[in-house]
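Form predicted alone, single chain, as structure tokens, below.
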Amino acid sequence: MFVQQLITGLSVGSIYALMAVGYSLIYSLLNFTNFAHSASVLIGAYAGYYYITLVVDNPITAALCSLVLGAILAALIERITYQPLLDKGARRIYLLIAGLGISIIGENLIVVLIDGRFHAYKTALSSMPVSIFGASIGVIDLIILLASAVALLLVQFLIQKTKVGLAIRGAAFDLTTASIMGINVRRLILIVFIIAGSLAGLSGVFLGIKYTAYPTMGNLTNKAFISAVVGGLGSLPGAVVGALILGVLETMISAYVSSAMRNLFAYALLIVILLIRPWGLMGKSMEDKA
């Protein structure tokens, strides 16, 4: 029972990690929380659902489709909404408010253009079990865990070992100085949004396969935000650690205490972290940001 819950918790945590890394990437560069992130998660979930339902039952290609559409949507949001505000020198709080508006618009567009019902993925992997140490583990949990780990390692490699990653790290330290040194900041911001959007789209299809696709599922990005805060906003390793901690603890609470306590625990953890260590487990103390 414990092994089963642990694997399930790591699987859920890895989905949170995909979203939380996107939050942290954008925060480290622009110092604001991108609540429009949920729109990329939403389009990823629905794209994966319709791909598997109407095209072919292949979660791998469905995930790639969701990844691409999540990246495209994030790029459009950055160019149409955030970039004009940045060009006008708007305060970061206005970017946060715009992101909240986009999130709500995305939910309502799904209801208007599709419907407000729950859509279960019709894939054989959802019910396929495998035995590990006597525990029955869903194959989909193992696939999600593995695929998320690969995606996060690729992002880490990009950030640490490439010229683009070097530019992102430099801009995260000081965006103005990076611009003076010749870095194309506008293009760099777009690249960061594309990376974050692709991870969000991927997390959306995983959430859809594991649970269902529905208009308000973007609210689950709140858990990713909590993960990023627990780990330390702006810290990519911290976002991953915070997500895994939250995923495992939530699953254990649901299994051994009550599923009704799951959300209560998550938000209580957020408040405790903000009271005790507001910069997170692996973050650095910084001035107030949006």
Second form
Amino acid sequence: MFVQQLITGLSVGSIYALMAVGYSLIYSLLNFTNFAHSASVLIGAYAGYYYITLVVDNPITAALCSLVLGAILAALIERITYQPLLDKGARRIYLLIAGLGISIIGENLIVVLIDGRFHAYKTALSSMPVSIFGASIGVIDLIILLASAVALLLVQFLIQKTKVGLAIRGAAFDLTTASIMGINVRRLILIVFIIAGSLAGLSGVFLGIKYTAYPTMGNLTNKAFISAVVGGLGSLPGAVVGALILGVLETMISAYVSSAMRNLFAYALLIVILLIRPWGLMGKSMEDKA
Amino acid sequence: MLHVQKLSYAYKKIQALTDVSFELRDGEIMSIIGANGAGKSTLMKCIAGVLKTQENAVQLDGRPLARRPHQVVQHGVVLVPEGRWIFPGLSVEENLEIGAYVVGSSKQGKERAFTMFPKLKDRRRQRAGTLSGGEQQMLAIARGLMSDPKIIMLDEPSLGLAPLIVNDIFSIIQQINREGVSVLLVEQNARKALNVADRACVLEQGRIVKQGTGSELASDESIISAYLGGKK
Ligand SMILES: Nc1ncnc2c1ncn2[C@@H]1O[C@H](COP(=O)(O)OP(=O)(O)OP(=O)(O)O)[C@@H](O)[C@H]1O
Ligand SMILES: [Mg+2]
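What's the form predicted together with its partner chain like, now that we've got the form predicted alone?
Okay, now the whole complex, with that chain kicking things off.
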């Protein structure tokens, strides 16, 4: 029972982590929270649903399809909305509001173009349990956990070991300084949105498999946002740790206390963490950032 | 040759530069001296593409210099900004690697940097933010050289450094120049700046009020009283 809950919690947490890393990446470069992130999650969830229903019941190719669409949507949003605002030197609050607008438009477009109902994925996998250490564990949880781990490790590799990753880490300190090093900052920002959008699209399909696809599911990005803050905004390992803690905590509380208490308990604990360490678990302390 | 022609720049309300014209010839050191707020940093940022100016105000070898910062670097003109702006969270070596972003490999550049600044070699794995002020300035210059520029612009490289280190910095500047890099140097330390310069300009309230060889300006009465502390 405990192992089963733990795996479920980790799988929920790993979905949050996919979204949280995207938040953190964009925040580290531009110092604002991309509320339009939920649009890529939504498109991922619905693309996955239609792919599995209409094309073929294969969660792997469905996930790839959602990943690509999430990335394309994020790139479009960046080019059409954020880039012009950044070029005009708009203050971050305007980007924040633009993002909020996009997320609401996305939600309503789904209601208008499709409908407002819940769409359960018709995949054979979701009901298939496997047995590990005597505990019966959903195959889907294992797939989500593994796929997320692979995606996150790839991103970590990209950031730490490649030239583009080095540019991103430098640009996170200061965009102008990065540009006078010869880095095309505009393109770098686009690349970061594409990475974040891919992860969001992927998280969408996983959320869809677990919880169904529905218009307001973008609200789940709140949890990712909170994970990123708890981990320390701008820190990628922090975002992952924060997300896993949140996922496991939520699952344990609904299993052992009550599912009605799930959000209450989880958020209360997070607020406590923030009161003690406002810069997050793995963020740099306030003075350090200066 | 870098040719600046009637360059003007205004921040929202402040006219920072008015009709600035000069040329930096290949292989020379040109110093720009001027009081605080004269517009020296603004001028360098305009050339580097960080601030937008008129289309043809800056020409490199007879052609308009690209107007976006990363393109300016690609064309062989690099800025070492006032206040250093090294990447504090990255290692010394990673700072150098970012400097080499526009060139294929950073290997040769790093070797050159470590020969020129042996201290940086010892500290290559250290976080750049933990270097001393002098070491950070060395790193900023070394990082600028990593893109293998034709022209390097140094904005107040001696700012806040002890006199001995200032001497080091000036001999490094001359060494860089001997290796064939043209230098545009902005300095508060006018005496030293004029000593190393082939030619120099004086910037006052956004205008160039005097141009000449380094030694001409160093012996000019009005400059002696305004910038060299009155004594020869
Ligand atoms: N971002 C800005 N917005 C508005 N005004 C500015 C800005 N940056 C500089 N200025 C103004 O433009 C003028 C020139 O500034 P600049 O930094 O180029 O001077 P400087 O010669 O480099 O001075 P210092 O020797 O102190 O570095 C000053 O009057 C300054 O107040
Ligand atoms: Mg200045």
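In this text, rigid core is short for the largest set of C-alphas that superpose within 1.5 Å between two forms. It should be emphasised that the depicted structure is a prediction, and the values quoted were computed from it without experimental measurement. Positions refer to the first chain, counted from 1.
Core-superposed comparison between these two forms: the CA of residue 265 exceeds or equals a 2 Å shift. Taking the core as reference, the Cα of residue 276 moves 2.3 angstrom between these two forms.
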